[in-house]
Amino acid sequence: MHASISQQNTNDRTAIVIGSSMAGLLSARVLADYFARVVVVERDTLPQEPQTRTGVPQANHVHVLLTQGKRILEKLFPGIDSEIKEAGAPKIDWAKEYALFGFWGWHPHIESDLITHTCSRAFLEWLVHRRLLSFDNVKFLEKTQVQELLSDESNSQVKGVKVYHLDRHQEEELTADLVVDASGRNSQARNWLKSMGYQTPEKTEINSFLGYSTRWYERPQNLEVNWQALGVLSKPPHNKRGGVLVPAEGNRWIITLGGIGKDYPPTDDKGFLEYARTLRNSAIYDLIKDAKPISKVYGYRRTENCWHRYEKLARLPDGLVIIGDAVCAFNPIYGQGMTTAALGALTLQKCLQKQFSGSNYTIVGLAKKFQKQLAQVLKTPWLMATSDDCRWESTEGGKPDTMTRFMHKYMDEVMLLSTRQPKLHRTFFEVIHMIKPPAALFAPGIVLGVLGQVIRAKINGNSRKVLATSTEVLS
């Protein structure tokens, strides 16, 4: 069994943690070296072999942890990562060896450091439970669905949760000193505050009604080609649609069709390749129309981003966070959601470690101190998944203003740089999977090259042609 780092430092307190989420998992961990026990709390039965669960239903479709979220998750698990390649995980080296169709058509190929393992989110999941389990003050309850929060008379002070044993029919109050909502876009924590007497947050809602459908795919045999990954992008303002093919092990493709504005790809089998061949470029299409489906298609349309800013109450119980998608869910297609969830346990860190510094060990003033600083975690991919979706004249809950607009036609300017410049695909890259900031994308030389460009442009009559549409580049 794997004990607590800080185990003589936890002073016999609980920690409980409300869902086995990405996010839910990783603050397990998180918590594990600074309480005594720890209880994650689960209505599913978690599963024994990696395979997917009713909690998750976008677990079938393509999910990819970002560089950033690769390097967080080896620090709170080290060794996790030569795991995940043992089970045959495909490496992939992002600036390099994924093949991504843009605005301008086929990017460049260059070196990085922006490595990962590619998997099916299934085995993630179940691979960071069965470490966990090698806790010795971690435990799950499974079958059980959290009622409500159990808190002091003056509601001032978060005590516990009730819960409901699903397959014993009872309900039960389990105590604890801190409590992590980390049970995702249908958390209650809006409506037990309310139940305390407190005001419910503001919520932020934009959605461009993104619809996607996925279908796993066998690899085909003696396929030699210079990329591990593929992708198509859609381009505002009327090609709506676009794909990605990720590889996972167990020598597999998983393939996933977008569409924004409600123009959603079919979920049979004649639709869903039919609508691959009408993306700005048949590369998926050709790979996938005579290769060997191992799957159903699989559709999902809940995938607006919503953000409730809980950093803005002027009161929270102490006793109480929040994280993960329970606070801020983003549009998936954009891949952030795993690593910014990795982000927030990595919060959660600092602010435990600072919280109980020398002989302090109380958790008043913890709640309000973390939303805070997660909040200013969020930023960054909020307004990278957002910024995006307000390019689409159906979207709704917000429209770009002045600067946004001035934004979007700056980094259409950089994406069409970045076509004929591989240093700037990598820059681009490394803000993609959050090693850089967006900041990186406006050094001096990257903005001469972009007025460079425009200047250009002009003189030739302001022309924007893609480069390429056939599929050459990818042999």
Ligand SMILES: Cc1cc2nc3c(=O)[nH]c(=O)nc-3n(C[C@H](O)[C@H](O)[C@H](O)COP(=O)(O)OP(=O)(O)OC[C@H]3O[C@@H](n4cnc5c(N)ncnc54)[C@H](O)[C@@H]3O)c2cc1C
The other form holds:
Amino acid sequence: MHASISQQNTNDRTAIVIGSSMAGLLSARVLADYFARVVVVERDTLPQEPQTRTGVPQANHVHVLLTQGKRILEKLFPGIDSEIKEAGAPKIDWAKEYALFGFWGWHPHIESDLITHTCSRAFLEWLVHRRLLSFDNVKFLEKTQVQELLSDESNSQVKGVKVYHLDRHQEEELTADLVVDASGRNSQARNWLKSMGYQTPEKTEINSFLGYSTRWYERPQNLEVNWQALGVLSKPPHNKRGGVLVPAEGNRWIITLGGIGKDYPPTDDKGFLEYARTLRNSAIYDLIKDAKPISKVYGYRRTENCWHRYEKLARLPDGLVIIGDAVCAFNPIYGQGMTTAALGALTLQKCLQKQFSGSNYTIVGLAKKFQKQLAQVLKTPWLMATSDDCRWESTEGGKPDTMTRFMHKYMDEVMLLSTRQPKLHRTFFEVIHMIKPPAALFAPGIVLGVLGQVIRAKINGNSRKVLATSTEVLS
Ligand SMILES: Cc1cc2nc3c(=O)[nH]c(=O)nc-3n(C[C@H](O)[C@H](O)[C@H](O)COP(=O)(O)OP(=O)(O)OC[C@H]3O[C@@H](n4cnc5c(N)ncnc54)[C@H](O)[C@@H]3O)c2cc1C
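Could the form predicted in complex with the named molecule be given as well, to go with the form predicted on its own?
After this comes the whole thing, all chains and molecules, with the earlier chain placed first.
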């Protein structure tokens, strides 16, 4: 059994977490250091082996844990990266071994410390759950659905949750000092707050109408290539289709095709292959046309960016915090969800540390402080996801202003420059992997490089040609 590591955990506090997916699991890990009991309430039965479950249907699709997310996970669960590796998850250096066909052709390869082991989402979640089972103060209540919040008479403090045991068909009231809502995109927190007499938070939604189709393949034996994963980007304003190939444990490839603006990839065998053939580069099609599929084709269309602005509410009850997709869900194409959930858990950790420092044992004030700090953390991934989505005419909920249009142009130039400058390619990936802030792409050397490129293009008649469209640059 893993004893809680914090000396502060000599208390009688209880925390309840709603949802046992990534945000819930990582929150539970953090709470275990500050609460005598942590109860994770989950609607589903949690699988004994890695497998997709009803509450997390997105697990059938490619799930890249960005380098920042991996580092946080390792901090929270020391040694977990080795466990992922031991399960057969391939190691990838993202600046060197991710063959990327970007807006202007293939990007160069350069060594970096952006190293992760790519695995299936089901395996990752199963592993984190298993690690948490060894904490003696963390318990899982499966097949149990949270129905509503319990509060004190004045509705100023959440006191627990009312649950429904799906197997026993019984209701029960569970009391807690803190409730963490990590129930994902369909969180009922805004309705629960409303029924307690609070305002519902402002909701910002930006939808590029992206659809995914994913199929799993056996990695062909004897394939010798200098990359581990491969991506072909869509290119605004007209090329709406993109795709990725990411390896996973068990010698498998996960192929996810995506189409923006309702140009949804089909979910039948032939249609899936045909769609892959129509990407801006045929590399993925060439690789899978003769490979052995080992799954059906899964579809997914719930991909809008959606941010509930709880931090802006004048009043929030104490004893409730909202985290993960329940607060802010992103267009998954940028792979930010799990890493942002991990950053959210670290934010909770910081807030709890401060809250319970010295002789203070009250939960009062935590909720508001947490939601405000979380909002700061969410700003950058939100900007990265939504600004790019606004490049598409068909996107609803946000149109690019002058500044955003300038940023799009600047980023196009950065992408072009990075096809010739491996170091810039690496910086670009450090930003994508949330290791460096986007401001890193505005370093003086990069701005000068972009300016030089623009001036040269003007002199040469503004030519911008895609560097390569075939697979020949891959080996
Ligand atoms: C197609 C797709 C691809 C993605 N790809 C990536 C990627 O490559 N990289 C990445 O980092 N992220 C990716 N994401 C995002 C990622 O899946 C989420 O951000 C991440 O899982 C964190 O979500 P969450 O834990 O907040 O909520 P969810 O994963 O939605 O989990 C919510 C949990 O709460 C449970 N629950 C809900 N309501 C109740 C209730 N009332 N009572 C009890 N339990 C309840 C559900 O059963 C579920 O277990 C992708 C998402 C999608 C849709």
